[in-house]
Structure formats: structure tokens, C-alpha cells
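The chain below stands alone and is given as C-alpha cells, in the form predicted on its own.
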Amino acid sequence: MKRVLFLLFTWSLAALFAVAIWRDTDREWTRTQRRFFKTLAKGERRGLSPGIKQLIISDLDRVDRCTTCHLAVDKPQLALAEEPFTAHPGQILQSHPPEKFGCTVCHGGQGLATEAEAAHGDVKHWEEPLLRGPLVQASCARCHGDVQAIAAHAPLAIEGEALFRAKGCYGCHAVRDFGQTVSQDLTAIGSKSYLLMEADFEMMDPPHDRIQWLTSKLRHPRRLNPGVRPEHLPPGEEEVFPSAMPRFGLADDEVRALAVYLLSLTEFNPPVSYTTPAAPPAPAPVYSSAEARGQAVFERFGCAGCHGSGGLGGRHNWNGGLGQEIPSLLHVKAYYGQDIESLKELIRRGRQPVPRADPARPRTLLYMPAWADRIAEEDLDALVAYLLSLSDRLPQAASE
């Protein structure tokens, strides 16, 4: 009885290893490479053989398989139009080689998977989605600290931290030291776990991943805030409850490149040799007068995040007092006209809190931060002469 149990058991573990050395052999990267070969004549195939093909790149802390399926990526002489063989497109592997740099350093990705759905990042509690097309932008901005100097190969990247000055965006977050605390710091949002972000997938269509929950911020961003559902907000304030963060009416093309300078900031610090020194301090600008001097002040700052371009103001507040939205700059010489140091003293200090249009409700989400330690005295006195002349286009204001 003993032998026959035992020759049962060898049987069964045996017939349990040619199961798995079958399936062994048919997994997915075994399947694409054989459409590969079968692809090549047999001059072709020099150099070439099945199995897992692994970078290790010590430097970056990288393991990738990716070249396992995309195997003609540096081999543009076999390339096929169809993926996973096409080859890199353009001349970057050239100062880029595979070898040193692997591939989801620049790209994303899960490095270590061999299923195309793992390896792109597509699957729940993976941090670093696949960039796909011009996304990949962002990467650049990581090693090449002047951005300017690959404008051919990043002009998103660079578009994106021109918008996000442009729109007023270090008047609440900051960037590297530089910018305010009225919300998260961005300094490493392009890396920055799910958790820290408060990313609240729940409130947003999948893909649930970093990419879709910036892009989806930067479009409707009073929809993606930690629990509270949209069918749960007051009626008729569905886009102003309870994010502060007003709503830019960006274009598809500026969410896309401001996601791209989104993604670029990261925690990511690569040895020296991977990368290129900053570019110089640009000189000191030349002003025609004290106003135009402010004005510098204002958009440097971020006030128009706030207050608008121009001061112009409208945006929402919500139950905050004038009418629930951010006031306008233009009456500040009517108020303030005789008492500017009141004026650079509200700079110095902000306003916190914002007086409640209806005090039973929860305090309003957006408030003026103090100033006095960021901006200096001398740009304060210009930023003062700028706010004053802004009376100059009430008339024109009126008419729009």
C-alpha cells in the first residue's frame, strides 16, 4: 500500500512539473517573442535568443525588462511597423543608451514585470504609470536642469512652468521653497505617493492612477476632493464645494503641458553624470518704472492665482464674504489711496481668516497668506505702486 501511495505521489508530482514547465513556456513575453523570430531570416537571428532579457543600471536603482518584448528598440535594421518591435523613434538612445539609462527611468513603467499590463503600469497600487507620447516630456526635466537647453526634445515641460506662473499657481503652492502654503506643496507631486496627495480615486473615472487624477485636478478640480461625493454637495455647488482651488477653464492643450511640468517634479536624484548643470542666473531684469516693477511682483507671486490677471478678481471664494468670490484690485487706490502703509501692512500680514458671507457655514477654503518674510521691502513698494495704478482701468473694465 505504501508503494502504491508512494508511486501515486511521484506520478502526481511529476505530472505537476509538466504543467509548469508547460505554462512556463507559453506566458505571454514567450508568445511575443516567437511572433518576433518567426518575423526574421535566418541571417537575422545572429545575436539574438529567446528568454528574459534584464538592464541593471546600479547607478539609477533600476531593474528592466522591457527589452524582453520591445527587442528591436536599438535594432532599427529589424524593426517592424507594428509595437512591441518598432524601434526608438528619433536619435535620443544615441546619448541615451539603454545600457545606462534602462528604460522606465525615462518612460515609466513597472521595470521587474514581463506582462504588457504590469509592465505599462496598468494595474492598481502602481505608483509610476507608462508616459505615453508627450508625456514623456517630464523626464527630461529630471536630469537636465536647463530645461531650456533641450527645448526640441521638452517644449511641454517647459510650456507647463510657463502656465503654471502665468495662472497664478505659487500664490497657494509652493515649488522648490519658493511659492506659498495656502495648499500641498509640489515640489515632488510627479512622485509623491497616492496617499500624500490625497488623491481620491473614488471620486474619478479610471484609469486610477497619477497621470488621470492630475489631468482630471486640473480640469474640474472642485470633483476630486476626499470624501465628500458629488451627490452629496449642496445643490448648485457641485464645482465650487469644498476644493479651494478655483476652476482655470484650461484648454486640453494647456492641461497637457501642465501635467507634463507636474510629472517632472519628483523626488528622482540621479549621480552627476546623468545629469546637466542648471543654467545660469539670468541678469537682473531693467524696469522702466516702479509699476512695471510690480507688476513683475504680482505675477512672480502668483497673486493673479487669486486675484486674476490684472487684479481683475472673480474668483469663486466659496462662503466668503463680497459676494463669494476673491475682490477685485481695481478699487485698491480708493480704499487705500491715502493709506498705503495700512495697504502694505494687509500684504505683510494677509488675511486669515476671511470674513464668512454666512458665519453658520464652515470657514471659507482660500485666504491671503502673509508675505513679509517672501517678498522684499523695495519689491513691496513697487507691487504697491502697481495695485494703485490698476484704478487706471476701471473705465476699461466696465466696458468689457
Second form
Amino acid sequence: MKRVLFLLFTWSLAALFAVAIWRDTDREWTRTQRRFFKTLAKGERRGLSPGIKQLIISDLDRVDRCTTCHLAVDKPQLALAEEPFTAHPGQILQSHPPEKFGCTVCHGGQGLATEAEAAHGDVKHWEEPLLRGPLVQASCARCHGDVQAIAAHAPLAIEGEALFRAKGCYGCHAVRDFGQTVSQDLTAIGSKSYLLMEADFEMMDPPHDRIQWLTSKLRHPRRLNPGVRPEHLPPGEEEVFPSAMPRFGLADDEVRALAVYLLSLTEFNPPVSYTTPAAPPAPAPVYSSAEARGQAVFERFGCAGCHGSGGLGGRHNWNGGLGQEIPSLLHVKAYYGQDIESLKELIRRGRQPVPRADPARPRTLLYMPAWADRIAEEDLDALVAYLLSLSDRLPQAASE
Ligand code: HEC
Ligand code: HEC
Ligand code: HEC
Ligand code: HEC
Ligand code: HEC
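Would you mind giving the form predicted in complex with ligand HEC, to go alongside the form predicted on its own above?
After this comes the whole thing, all chains and molecules, with the earlier chain placed first.
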């Protein structure tokens, strides 16, 4: 009896062992490699061996196994048209050789994984999604202190930053010590953990990752607010809450550029040998008039985020007086033309809270922030000149 049991035991061990070996030769990456090696002539195989490939980048604390499947990224002579066997596009691997840079520092994803889904970050617990196609431009600013210097290679990153300014995002959000504190600081939004804050992804289509979150937020600013679910809201208020962020009506390519810019804002801090010098200080601009200077101040500080481009208005402020809108600035001259000092004082100190349309309902979420510690007095004079000039643009504005 004992002997039979012993035999059964050894047989099952042997069987388990065989299954393990078979499993190991039938992994996704082994199949991928077999597919690739079949396309090669005998001579071409020289120097190439099967097995897991890894790029160990100790300076960046990474081990990237992407080249286990992406076998020809740095061997254009062997490349095929089909992924993962293409040659790397462009010349970028020449200035960023794989032995020194790896792949994930630019593309995100999960370096150690050997299955495509996991490697591409398409798994629940991994927060770094793969940056495909032009989205990879989000990573350039992590090392390039002056993205303008590589502008030709990162046009979306440049466009996104310009849009962030032009749309007035700085009127509510700060990035690296510049901007208002009406809403959250976006300095590290590109590496924020949505897992930790248990963000509500129910209101958006999959994939439930950071790229999709930021893109959806830009498309539907008012609908998405991390951490707040519609069923937690008072009846009838789902439309206005959870978010006070205005709708900007962004076009798809603007959403993409802004997403690239937001994704580029991370806490990643590479060693100096991986960085390039910061931008030289910009020369002080010369303005043709006080109004022109004031317009630049208006644009730089993001007044448009709340008052609309050119102060035209149209931004919703739930339960605010004046038709639940933030006032347009076209009538500043009529209201304050006789009392410039009180206009300046309003801008310096801001105004909060804003009178409510319905006193029984909660206070408005948006208010006029204070600018005294941000806008220098000479700039304030120019800003006021610009605001007073806005009424002259009225007929033009109306016909637009
Ligand atoms: C197990 C094999 C495997 C591994 C490991 C792997 N990939 Fe891929 N990769 C693929 C396959 C297959 C495709 C094509 C299908 C797809 O787009 O998902 C692909 C596609 C891609 C694409 C996009 C191509 C396109 O046109 O959209 C990028 C970029 C990429 N991989 C980068 C990486 C990076 C970076 C890593 C390492 C973190 C990695 N891959 C690891 C198999 C792999
Ligand atoms: C310095 C940044 C950088 C590094 C490092 C880098 N790439 Fe790329 N990669 C790019 C850029 C830029 C593109 C072109 C994107 C586009 O289509 O505009 C690209 C494109 C690709 C593509 C084509 C599909 C796509 O998404 O456009 C694949 C596949 C790819 N890279 C894989 C890799 C692998 C594997 C490694 C590691 C050996 C790697 N890359 C390292 C910047 C980088
Ligand atoms: C991990 C840091 C890092 C990342 C990420 C990175 N670079 Fe670089 N890049 C460098 C360094 C360092 C050099 C300088 C290499 C040298 O000359 O020794 C360089 C050089 C270059 C060069 C050539 C030299 C020049 O200034 O003309 C270009 C172009 C370039 N990078 C573009 C990009 C683009 C586009 C991206 C994003 C897709 C990117 N880089 C992402 C670190 C990085
Ligand atoms: C009038 C004020 C206001 C302006 C202007 C504004 N936002 Fe917001 N934004 C908010 C508020 C309030 C929140 C926080 C509540 C929420 O998430 O909806 C927010 C949240 C966000 C988030 C989500 C952060 C996260 O945790 O995921 C992003 C991203 C964002 N804003 C980007 C932008 C961009 C880009 C612009 C310019 C196009 C912009 N915002 C302009 C008020 C504003
Ligand atoms: C976060 C949103 C926000 C930003 C950014 C903002 N404002 Fe305001 N502003 C308001 C609100 C709300 C009011 C209405 C206050 C009230 O009703 O008491 C207001 C009122 C004003 C008024 C008075 C208008 C009137 O009809 O009485 C002026 C002038 C003004 N803002 C100028 C500016 C300037 C200049 C900037 C940029 C430096 C700016 N605001 C940035 C929200 C904002």
C-alpha cells in the first residue's frame, strides 16, 4: 500500500514538473519570440538569443523588459511592419540609447512585466498607463528643462502649455507656484494616485486609467470630480455638482494637447546626468501701450478662466447672483469709471462670498480671488487700463 502511494506521489510530481516546463515554453513572450525568430534567415540570427531581455537602468531605478517582445526597436535591418516587431520611429533612440534610458521613462507602462497587457499598464493595480503615439511627448519635460529647445519633437507638449495659459486655467489652478488657489494645485497631476483617493471612474468609459480620466475631465469638466458620486448629491443638483470647473468647449485636438501637458506634470525627479539645462530667462516684453500690457497681465494670470476670453463672460457660477454667471467685464468702465481706486481695491482684495441667487441654497463655489500678493502695482494700473478699454470693444464683441 505504502509503495503504491509513493509511486502515485512521484508520478504526480513528475506530471506537475512537466506542466511547469510546458507552461514556461508557452508564455506570451516565448510565443512572440518564436514568431519573430521564424522570420529571420540563419545569418541574421547571429548574436540574438532567445530569453527574457532586460535593460537595467540603476540610475533611474528601473528594469525594463520591453525588448523581450519589441525585439527590433533598435535593429531596423530586422524590423517588420507589425507590432511588436517594428523599428523605433525617428532618431530618438540615438540621443536616448536603450542601455542608458530604457523605455518606460518615456513610454510609461510596467517595465518588469512580460505579458503585453501588464507591460502596457493595462491592469488594475498599475497606475502608469502606456503613452502611445504622440502622447509620449508628455514625458519629454521630465528631463528637458527647456521644452522649447526640442519644440520640433514635442509640438503637443508646447501647444498644451500654451492652451493652459490661453484658456485661463491659472485663474483657478496653480502649477509650480504660479496661479490661483481657487481649486487644486496641478503641479503633480501627471503622477497623482487615483487608486489612493478611490476616484470614481463609474462615470467614464474604460480604460479606467489616468489618461482617460484627464481626457474625460477636460471634455466633461462639470460631470467628473474625483471622489464624489452623483448619488451623494442632493436631488436636482447632479447637473451642477460635483464640479465647479467651467466647460471650455474644447475641441478634440485641444483636449489631447492639454492632456499631454497635464500628464507632463509629475513628481519624477531624474538625476542630473539625465537632465538638460533649464530655459534661459525670457527677455522682458515691450508693449505698445498700457492697454496692451494690461491685456498681457489679464492673459498671464488667467482672468479668462472665470470671466471668459477677453472678459466676454459666459462662465457658470451655480447659485451666484446675476443669472448664476460670473459677470462679464465689458461694463467695468460704466460701473467703476468714476472710481478707479475701488476697482483696484476689488482686484487687490477679491470678493468672497459672492451673493447668492437663492439664499436657502449653498454658497457659490466660485468667487473673485484676491490678487494683491500676485499682481505688482504697475501691472495693476495697466490691467485697469485694459479693463476700462473693454467697453470700447462692445460692438465688435457683440458681432463676434
Ligand atoms: C509580451 C510582449 C510585449 C511586451 C513585454 C511589451 N510589449 Fe509593447 N506591444 C506588444 C504587442 C503585441 C503590441 C501590439 C498590440 C498593441 O498595440 O497592444 C505592442 C504595442 C506597443 C506600443 C504601441 C504601438 C501602437 O502602434 O500603438 C508601444 C508604444 C509599446 N508596445 C511599448 C511597450 C513598452 C514601453 C513595453 C515595456 C514596458 C512593452 N511595450 C512591452 C507586445 C509587448
Ligand atoms: C526619449 C524617449 C523615448 C524612449 C526612451 C523610447 N521611446 Fe519609443 N517612442 C518615442 C517617441 C517620441 C515615439 C514616436 C511617437 C509618435 O508616434 O509620435 C515613439 C514610438 C514608439 C513606438 C511606435 C508606436 C507608437 O506608440 O508610436 C514603439 C513600439 C516604441 N516607441 C517602443 C519603445 C521601446 C520598446 C523603447 C525602449 C527600448 C522605447 N520606445 C524608448 C520616445 C521614446
Ligand atoms: C530621462 C530623461 C529624458 C527624457 C524622458 C527625454 N530626454 Fe531627450 N535628452 C535627454 C538628455 C540627457 C539628452 C542629452 C543627450 C546627450 O547629448 O548626451 C537628450 C537629448 C535629446 C535630443 C537631442 C539633443 C538636442 O537637444 O537636440 C532630442 C531631440 C531630445 N532629447 C528629444 C526628446 C523628446 C522629444 C523627448 C520626449 C519624447 C525626450 N527627449 C525625453 C534626456 C531625456
Ligand atoms: C473657474 C475655476 C476653474 C478653472 C478656470 C479651471 N478649473 Fe480645473 N478644476 C476646478 C475645480 C473647482 C476643480 C476641483 C473639483 C473637480 O475636480 O471638479 C478642478 C479640477 C480639475 C482637474 C482634476 C484634477 C484631478 O484631481 O483629477 C483638472 C485636471 C483640471 N481641473 C484641469 C483644468 C484645466 C486644464 C483648466 C483650463 C482649461 C482648468 N482646469 C480650469 C476649477 C477650475
Ligand atoms: C475664480 C474665478 C475668478 C477669477 C480667476 C477672476 N475673477 Fe473676477 N470675479 C469673479 C466673480 C465670481 C466675480 C463676481 C463677484 C461678486 O459678484 O461679488 C468677479 C468680479 C470681478 C470684477 C467686478 C465686476 C463687476 O461687474 O462688478 C472685476 C473687475 C473682476 N472680477 C476682475 C478680474 C480680473 C482682472 C481678474 C484677473 C486678474 C479676475 N477678475 C479673475 C471670479 C473670478
